[in-house]
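We begin with a single chain expressed as structure tokens, specifically the form predicted on its own.
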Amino acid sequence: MKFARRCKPGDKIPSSGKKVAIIGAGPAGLGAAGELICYGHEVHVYDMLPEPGGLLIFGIPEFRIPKEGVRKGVKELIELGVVFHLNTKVGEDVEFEKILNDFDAVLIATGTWKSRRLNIPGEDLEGVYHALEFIVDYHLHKYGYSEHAIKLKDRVLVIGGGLTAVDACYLARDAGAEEVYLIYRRTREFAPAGVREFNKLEENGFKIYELTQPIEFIGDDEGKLKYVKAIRMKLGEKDSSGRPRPVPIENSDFTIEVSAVLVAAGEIATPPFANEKYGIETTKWNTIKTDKEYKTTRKGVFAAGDVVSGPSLIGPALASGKKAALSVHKYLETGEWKWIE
């Protein structure tokens, strides 16, 4: 996956004197740093996870995107000169105030990392995990980054209908577990992984369960996870996603007994500061606020990926990083900061 397209190892590239901080090696992340290297400008990308890729390495499996061309992009930006810190966590290894201060521009691409809860009884009983930190934590072990992996067995349930909860099913039998089901409160055909994706699954031996929602994870005497209490659904009237609504149908509840639970109920903007800090202005969905041209309420940062959009495909947040890196090239040669709705 070529990141750098303006430039390529071994080009004489003037120096701007300029520099520039990208917090998120994701795709957003990575397309920026590409962009703006080939500019000239000193390039600093700071992540929380120990190689760079992000999502593109560590959330999704390699059967969809081979990790061979990813890593051979990151080596190429190295050797362009961008420089990484990994494992570093902005707003807790290092202070965002220190980032605003020792760089010219600053491009926030975060990305999307908490996990949307079902806010259902039983939600934190041990056997209850989120699938975003399942996957991640999959990908951290067989890639020899840590010792621990979340091991699994017997019956594993999975919720959602994207291509999280699918991805999910790969790897939850990949990790062990001997059965696994898929549950959505809607039918496939308007699951946001598609028909196809959902047909796969049953080709390839995983049971689903559709019009159908989770309403208690129930407990055993020891606090962990042994039955999910579930609900069958009808579509309604259409919602404010332009897809029917799921209604619960009264006096269809029945019970599955499971060994483990992944949540894939969707993602949540994750901006590495919190309640508006620094000036820069989040929305109710907790993605921060930009102008056409990416730029934040506050001077001099910008942001772009799935921080600004909440959660995306690979291809849109790549892009929105590469237009935002344009534009902060564009302030750091003029200096000019006007907000453009």
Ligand SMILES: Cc1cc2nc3c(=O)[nH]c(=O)nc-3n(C[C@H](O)[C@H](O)[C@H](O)COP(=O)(O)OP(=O)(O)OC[C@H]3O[C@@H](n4cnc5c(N)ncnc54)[C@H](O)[C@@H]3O)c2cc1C
Second form
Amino acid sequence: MKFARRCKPGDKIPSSGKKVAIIGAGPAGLGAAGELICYGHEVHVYDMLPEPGGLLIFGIPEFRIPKEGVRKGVKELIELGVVFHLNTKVGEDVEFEKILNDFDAVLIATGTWKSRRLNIPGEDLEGVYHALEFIVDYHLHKYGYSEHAIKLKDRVLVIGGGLTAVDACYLARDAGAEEVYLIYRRTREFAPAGVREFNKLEENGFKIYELTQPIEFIGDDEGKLKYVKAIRMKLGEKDSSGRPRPVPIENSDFTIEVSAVLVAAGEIATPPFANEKYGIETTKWNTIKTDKEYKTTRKGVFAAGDVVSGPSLIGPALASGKKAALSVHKYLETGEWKWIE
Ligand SMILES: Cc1cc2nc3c(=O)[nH]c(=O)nc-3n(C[C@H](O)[C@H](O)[C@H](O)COP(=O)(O)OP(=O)(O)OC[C@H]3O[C@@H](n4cnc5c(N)ncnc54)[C@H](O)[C@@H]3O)c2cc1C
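What I would like now is the form predicted in complex with the named molecule, since the data block earlier showed the form predicted on its own; can you produce it?
First the chain shown before, then all remaining chains and molecules of the complex.
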């Protein structure tokens, strides 16, 4: 995967004398780093994980995105002079304020790393995992960064209709589950992952329950998950997403025995700051508000990728990182700061 397009290692690039910090080494952050280094800026990328790549390495399974290409692209960035600060969570290991003070411009590309909860009884029982955490844990172990990984067995239920849910099914089997069921509250025609991915799951021996929603997780005497209570749904009027609203069918609930569940009910944007927002406005979805040129509401701070758009795809995240980099470069050259709706 090519992150730097304008230059190659060995090119003589005059230094601009400016320093840029990029927070987040996913496709948005890496795409931006590839542009900014070629403009002659000093580029520092901070990431909480032990290897750059974000979801390209730790989220999306190998069969979809071969890691070799991502690693080759990162190696090229390092050869070009991009400095990576890994295992460094901004807001915890290094203060966001320090980054603001130490750099001429900052680009936030921290993605959506918080799992949405279902808010049903039993969600904190042992054996109830949020799918993204399970997936990241799986890859940290697979690539030798952690000794422990979540082990699954017997029947595992995955809840959701997006790519995270689909990939969690494949990885659950890899992690030891003998039977994997996917339950989704609408039908596959309305699933974010698309009909093809659902069909492929079935072709690969996964069972799918459409129009089904969990309503309770039930534990045994030791507080370990034992059953999932679910209810059948029907499709109603269109909701704000433009898809038919799933409506529970009265008295249709049933219980199924499971050893674990993986909840993939969506992800929420995670800017690298919590309460104090440093003058950077966020939306009601916790995404960072930007103008057309990826400028936030604070001078010198830009944002790109899923932390701006909400959960999206690799292509748009990479493209937005590159476009944001152009905007950062323009700002560093001219000092101009004008919000463009
Ligand atoms: C399981 C799964 C499967 C997917 N499959 C596909 C697919 O097949 N095709 C596709 O196009 N898209 C897929 N996507 C979506 C795609 O991966 C994302 O849209 C894309 O990676 C977003 O890029 P990003 O750079 O904005 O964020 P991310 O890739 O999430 O990168 C953000 C980076 O920021 C870092 N970070 C977060 N907070 C901090 C902090 N405070 N300090 C330091 N670092 C921080 C994270 O460690 C991470 O490396 C999938 C997503 C998931 C979860």
